[in-house]
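What follows is one chain in structure tokens, specifically the form predicted alone.
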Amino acid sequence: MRKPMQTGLIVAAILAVLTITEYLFATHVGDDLVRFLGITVSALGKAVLIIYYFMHIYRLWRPQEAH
């Protein structure tokens, strides 16, 4: 099992290639249709990380822990 701080870094890691390659999209693709599936499938594989890993949301089907 991963430390969560090795975790963190890895998908800070993939975000950043995502962004990247967003803007790869952006400025070098000349296709209207390529340049806006590129850019929303980047997004929205940057959104998917960043809500399971930062915002935990997959807490919210987990067993409620005893306090």
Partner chain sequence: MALATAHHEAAHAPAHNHLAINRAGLWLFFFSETILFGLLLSARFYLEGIHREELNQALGLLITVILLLSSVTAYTAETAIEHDNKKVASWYLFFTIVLGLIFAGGVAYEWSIAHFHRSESFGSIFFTMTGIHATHVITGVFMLILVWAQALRGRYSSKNPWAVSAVVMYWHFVDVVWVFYYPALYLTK
Contents of the next structure:
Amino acid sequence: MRKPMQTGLIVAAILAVLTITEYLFATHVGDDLVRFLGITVSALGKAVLIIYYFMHIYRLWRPQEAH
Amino acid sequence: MYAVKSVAGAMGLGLIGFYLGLGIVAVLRWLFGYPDPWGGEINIIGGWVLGVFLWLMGIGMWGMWGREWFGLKTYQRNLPGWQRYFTFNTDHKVIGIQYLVTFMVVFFLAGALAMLMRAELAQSGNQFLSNSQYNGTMGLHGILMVAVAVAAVIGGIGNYAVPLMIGAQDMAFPRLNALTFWLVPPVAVGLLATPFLGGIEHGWTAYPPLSVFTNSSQVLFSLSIITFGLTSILGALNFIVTIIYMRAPGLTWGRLPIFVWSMFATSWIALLYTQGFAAALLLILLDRLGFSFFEASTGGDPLLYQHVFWFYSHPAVYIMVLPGFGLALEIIAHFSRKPLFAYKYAVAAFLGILGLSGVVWAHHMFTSGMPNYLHGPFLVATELISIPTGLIFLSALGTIWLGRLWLKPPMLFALAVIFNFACGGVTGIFLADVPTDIHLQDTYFVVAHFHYTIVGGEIFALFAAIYYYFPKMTGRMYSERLAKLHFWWMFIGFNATFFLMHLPGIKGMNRRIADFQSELDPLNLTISLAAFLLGASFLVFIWNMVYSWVRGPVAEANPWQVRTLEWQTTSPPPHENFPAPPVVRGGPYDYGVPGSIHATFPSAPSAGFAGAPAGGGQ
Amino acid sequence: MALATAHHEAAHAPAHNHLAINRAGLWLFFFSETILFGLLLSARFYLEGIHREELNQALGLLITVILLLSSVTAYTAETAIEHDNKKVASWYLFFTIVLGLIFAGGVAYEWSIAHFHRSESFGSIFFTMTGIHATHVITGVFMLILVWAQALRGRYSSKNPWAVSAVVMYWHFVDVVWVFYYPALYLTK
Amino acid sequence: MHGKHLISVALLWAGLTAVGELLVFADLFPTVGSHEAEDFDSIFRFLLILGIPVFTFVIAVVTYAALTWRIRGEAPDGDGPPIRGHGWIPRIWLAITAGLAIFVMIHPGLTGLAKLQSSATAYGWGKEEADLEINVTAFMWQWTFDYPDGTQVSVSKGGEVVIPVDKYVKFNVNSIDVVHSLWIPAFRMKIDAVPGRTTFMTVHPTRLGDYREDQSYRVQCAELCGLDHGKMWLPVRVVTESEFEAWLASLKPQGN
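Rather than the form predicted alone that you just supplied, could I have the structure of the form predicted together with the partner chain?
Whole complex next, starting from this chain.
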């Protein structure tokens, strides 16, 4: 159980960093386009992390169960 | 009579839930200090939610499903005979027949409303109906027919035939399947109750701000349709998983019967886009409760609704018509005794329509005052749809070419689908081209066009399927002479009515009006008479079906000598569909290929079962 | 009248397929829901562009962090069940429920202090988006409670993890929605 | 084995098409009252000329097949030839249908659209500058028409919309309650009246006309707007410029 827990914690840390990034983009970047892109990319990154590591989307196309 | 008690009890529970919901909302409003606890529409929403929930629990969801949430043992009541149609039965064949019968009843009801409208429209001026009665009739006809078109083929024929065709014992989620059917009665009750609250005034499209200002029947309309959308989504989800995971061994994607392919594409459309209708109606409900999505003076925009609404409602026409195409191709292949022509192109056509369906919605809005730059892209995307549609015709025409056409009633209806849709498709070009659409938008030309596509394309296919599967479903055969009489009567009545209907549209008669310009009197009288002719044809059908179900001669297991799996079991099939799991060895349409086999039943008990091997033909 | 009572099998598919079927069904449900949430998100930009009203930024960031944290606890609970660590699983399900309730409370507080009204278009958008999302959160909390009650009785294990997996996946999905809703409502300008 | 059938079907197709194309000469349209109506009618005819052979092709094959290849006995006496349709036939079909679709998309579609639209961001049809601008306000269930000189026409005042012939007339359309749609069948033009935005359509009438002689001269609401939607129309009269001035003067309030 240790390995998946480690993965979880690392993902959580990246999520925290991305959330802060997003927030800083919103508060400290003046240029509309850069701010919008920064926020969007952070959000997409967070979504991908959750969908891949937390929701295990890869299990959909894995033929047999392995846990 | 357990079934009667169970339905009555569930109805009672539903009513209790409805009033309880009204009360709970009132208490909450009182607690939060609103001056009027009986706010009206918000109470109805609460009542609807709780009422539908308790109705479902009462009809059998509690015993089969709810108990599991609390770690209790679930149970199922298996009733014999007709009673199983009135319980929470998870057999896909029972559910298919439940859907089919329910929606045929709704179809005839909505058809009667159409007769009422045609009676009013036989002459200019108001004769039978006031303007408000006409609007209510028209709206109810529209939404009931949309419901029939969405659910009759998918819910009825799809549920019945798809698991059989792919050699499965049932759908992937049988309880979910039963749930989707038992959500329908509240929808029917909700829609049929609208006349008592003033009638639907806004047609089935419910454009705001009209639908925000109108009477409270709109709330029932919205709630019913949101609930109906839920059945559509859950049903579609079930079909997709079933088709992906429940196919018999050997039934590869390249061997899938074309109807199953069409159901697969349709289910994706229903799964993805139905949320649009639900979201649009949800926003209407909220606007009625004081929100401001569509109120221009406080920053809303009425066109937002049209975008969200057509985001579903255009794909919805493919939800309606793709299974019709699938059925037509399926039946044409079997009754031409030939392999389906250009099978891969037909599959590509279904997938192509699935792909394009989401990017064409704004062609319903060419005159809506949306910005000009949107017209071009949507015109282009809309015209592109005609390319995959053309492939369906290629497949159909190639299949009948040099075939051995067995003109049984199902085949006649299937050929009529091709005939009618050719007309519906050609008139569609006029509506896709902006310069012609400006004039034709919201006229009887549009009415004629979508009746040609939906009635001509789907309802004809529905009748084809009913005549095709009737012996399988009931184990009895209908009168072929009456069926052919019904076909010709309906075919002539339909084409007379709707072909003529193009003309007043071009001449300048708009839709959804009880009264029109007197110069169109002769034309409209003719259309009305043709419509009554069309309406009367269904009496033959009803008589034939009811009589044959009770008294008809016993049908063979495979009266059409067809190769696909559903015909390789008894009529009607046993609960588990096949005496032994089938193994698929070849394509479903290999007529005329020496030695070809579609499927075998390796571990079948040899005695008393006529099915294996599923060669069909001679 | 035959009243047969029998435990009902969810599907007649081969047994090893059950989990895959259930999982596919759940994902399709998510796809469908994505369209609903996506339409609301599009409606937000359609009506308002990137304009937004002033909101309580600290509160927004706080509830976002709480929801992300609840995803981590949910993940822990699922991982624990898959490794037959029933005690940890129950505890982390409980933490998830608590965090979910705090999130819902945060949204309710935000509603009570919002300086705009639902009859303005940004108010309509804000209350609808957060409202629909909060409805999903509350539903998720209900389901988590049901699953937690079963988990306390030790009903789930690595052989039978589906209910926990399903509710946790649903919870993550609700989280993913918020990942997009938070910047769309709080961070644009 | 195809030859005989192909020739027969081709003949049947040609015959049906010849009959069908007669529809082009039929009296389908309302009065041609404007340049826009001329364009509409010619595009409609063009599409009809193209569409009828498509329709008759399907009918010809289905009819011919049903008559020629049907099984006359009680049961099928054998299977048809297993033609699967690989190879060139589907490709040619695809090329022809795609070619037709793209042709129709470009020629009457996009070219006609370009002719109708003055700019990409406008909300309406036709030129943005006109000889006469009329502000139209739609409400449940009537219209008011505000002329540039301040004259207001409604169902109770004037009771008809009068416009001059051979001028560009622009209708700026607004709604104060629900969505309506301004439609004049004789001009083949239509634009919705949407609360909160001003849409427009510009027409160029080419001949005199009057509702009393020709019912396609009317302003009709074409978007369902509730109870009296069907009654939401006003007569239209197209007159010469001098008559138009006289009509405007006759409606001037005496006191002001």
